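So this first bit is one chain, no partners, the form predicted on its own, shown in C-alpha cells.
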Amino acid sequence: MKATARAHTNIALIKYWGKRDEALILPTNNSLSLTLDGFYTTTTVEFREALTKDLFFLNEEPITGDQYERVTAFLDLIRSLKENTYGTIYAEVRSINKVPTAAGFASSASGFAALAAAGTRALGIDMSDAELSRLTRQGSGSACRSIFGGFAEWEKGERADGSDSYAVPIQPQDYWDIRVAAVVLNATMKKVSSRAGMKRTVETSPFFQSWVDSIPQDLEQIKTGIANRDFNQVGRIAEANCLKMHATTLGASPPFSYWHDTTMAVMDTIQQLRDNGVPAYFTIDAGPNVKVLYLPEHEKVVKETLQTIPGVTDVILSKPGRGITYI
C-alpha cells in the first residue's frame, strides 16, 4: 500500500491569522491564496504490516521530536478513515521538501497537502477535493489551500465540528500569468513559530478584532480584482492586508515581529519601484522573507533590483502552480 503525491506551497494574499479552535485548526477568518510552481513537497507514503511504528524521513534525514509527532498524529487521522480489522498499520513517510523550512515560506502547506494526498491514496480512500482539503486542514491550516492550483479561498466555516471549513478554487492555474518573486533573506529557524505567534496574537493583541473585522471587505475587493485581472487592485489589497496582519503582532504581549532590517529594505525598494512606474507589491507571511507580486513584462527589472539589496541571499521566481498531482 504505497502512493506518491506532490503539492505546491501557496502564498496567502488575504492572510490566515487566528484560530477559533486550536485542536481542529478552525480559522477566525477566510483567507485567499495563490499556489506557486517554484516551491513544492513530494511525499511517498507506504503502509507496511511489518513496521512497529511510523517512520518519517525529510530530505533523506530521519525526523524525531515535534515534527515527527505532528506527522504520526496526522497519519492516525488518515488511518481512522479506513476500517482495518488487523489493527494499526504503520507507515514509512519519505518527503523531499523544496521549500526553505520555517523561514516565512509555507513549507507545512505543501508538506501536509502532499502527506494527505499520498496517505489517503495509499490506503485506497477515495475523496473529493473538498474532502481532501478538509482533512488536510487538520494537519496544517494553510495546507488546505494547496489542494488546488491557481487562486483558492479557505472558507472559515461556522460549524463547531469544522465540516464546513475547507478551501474552494477561485480561478485555475492558467487563468492569469501573475508572477511572484520569493526574496530569501534568512533560511534559519525563526524565534516565534507561526502557530505560537498566532495564538499569542489572538489572546493578547488589542488590534486582533479589528483585523478580523477588516477581512470581508478585503476579500470582496481582491476577488473583484482577480475577476477583472486588475493587477494594481490585487496588489494593493494584498500589501495592505499583509501590513495589517503584522501590525497585530506588535500589539501582542509580549510584542514580537518577524521582520529583519533587510525585510524593511525590500519593502522600501518595492515602493520605490512603484514610484518609478513599475507595478510591484509585497506580501510577507510569518517570517522575514518577502514575496513580491509582479507581471511578466517587469520580471527582469524586478529581479535585478531585488538582487542588489544588501542582505538578500536569493531571489526565486514563480508562476502560478498546480494543485495536487500523483506520481
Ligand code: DP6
Second form
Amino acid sequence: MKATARAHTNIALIKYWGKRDEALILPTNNSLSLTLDGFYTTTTVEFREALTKDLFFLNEEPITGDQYERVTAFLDLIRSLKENTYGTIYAEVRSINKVPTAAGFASSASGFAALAAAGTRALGIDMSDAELSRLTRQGSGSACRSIFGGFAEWEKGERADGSDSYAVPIQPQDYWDIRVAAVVLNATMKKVSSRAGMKRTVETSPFFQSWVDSIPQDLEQIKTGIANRDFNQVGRIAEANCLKMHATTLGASPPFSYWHDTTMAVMDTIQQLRDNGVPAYFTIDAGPNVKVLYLPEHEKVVKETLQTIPGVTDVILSKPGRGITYI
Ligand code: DP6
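Having seen the form predicted on its own, please provide the structure of the form predicted in complex with the named molecule.
Shown next: the complete complex, the earlier chain at its head.
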C-alpha cells in the first residue's frame, strides 16, 4: 500500500488561462507545455489502516490549512476509484520539492502529478497515461501536462463530465534540446493566485473572449514550429501568447498584473538580445518571474546577460524533462 513517484514541472508555451468548470477543472482553451528536468517533486504515499486521518509532509514539514485540504480532497478522489469494503483508509504523504518556490514555477504542477501517480500506484489502481492525466487535472489543471516528458498538449475537451479533457504527448524529452532559464527576481510573492486570477479574468475581462478565440491559430503555428524544430517560430508564438494572456488581466475588474518592474526589465533585455542577433524569447506565468527560452549554443550569453539585470537574484537553467517515473 506504498508507492513513490517523481514528476517534473512544466512551462506552458501556450497558456491555460480560464476555466469552463471550476469544480472539475475544465479549461476554456487547449494549452501546450514543455516539461523541465530541473524542477521536480518526489512523493511517497502510504495507505495505512492504523491512521485516523491523512498526513501530509512537504520537505519534511507537516502541512495544515489550504494546502493540506487540497491534498486530502485529492486523496478522496483517488480513494473513490477503488472499491473498498473497509471504509476510508487514510494515507501518509511525503513530498520533497526540488522546485524552488521562489523560482515562480507552479510547484502544484509537479506536486499533483507525483501525488496522482504515487497515490494510484499505492492503491494498486492501474491507469493509462491518459487516465492518470485526467485524474491529475482535478488536482491542478497545469499538472495534467506533467504526466508526459517533452512537449505535451492539454486537450480541453468538450464534454461536461471532463472525460475528454487530459494531456497528450506531442514530442518526447529527447526530441529537441531547447533550454529554459528561470529568472528569479527580488520581488514579493504574488498577490493573486493563478486560480483566483483566471476566475476574475473569465468573469470580468472584456479581452477574455478574444484570448480564447486566438488560441487555435497559436496552437497550429507553434505545433508547426515544433515539428520543424524552428526555434524562432516556437519562441515568437510562445512570447506573443504570454503577452496576450497577461493583457487579459489588465482588462479585469478590478484590474491586476503579475509584473514587477524587474519583470519588464527582463522582457526588455530579451528583446534587445534578439536585436543583437541572439535568439531568445520569454514567457511568464501567474507571477513576476520570467522564463527564457534559448538554444544550447547561446547558454553563456543568455545567462550572463540575465545575471547583470538589477533585481535579478538567480538564473536557473533547465533542459527538457521526462514524464512520470516510479521509484
Ligand atoms: C498561468 O494550473 O495553477 O501557469 O487549475 O486552478 O490549479 P488551477 O491553476 P494552475 O494555473 C496555471 C496557469 C498558468 C498557465 C499554465 O500553466 O498553463
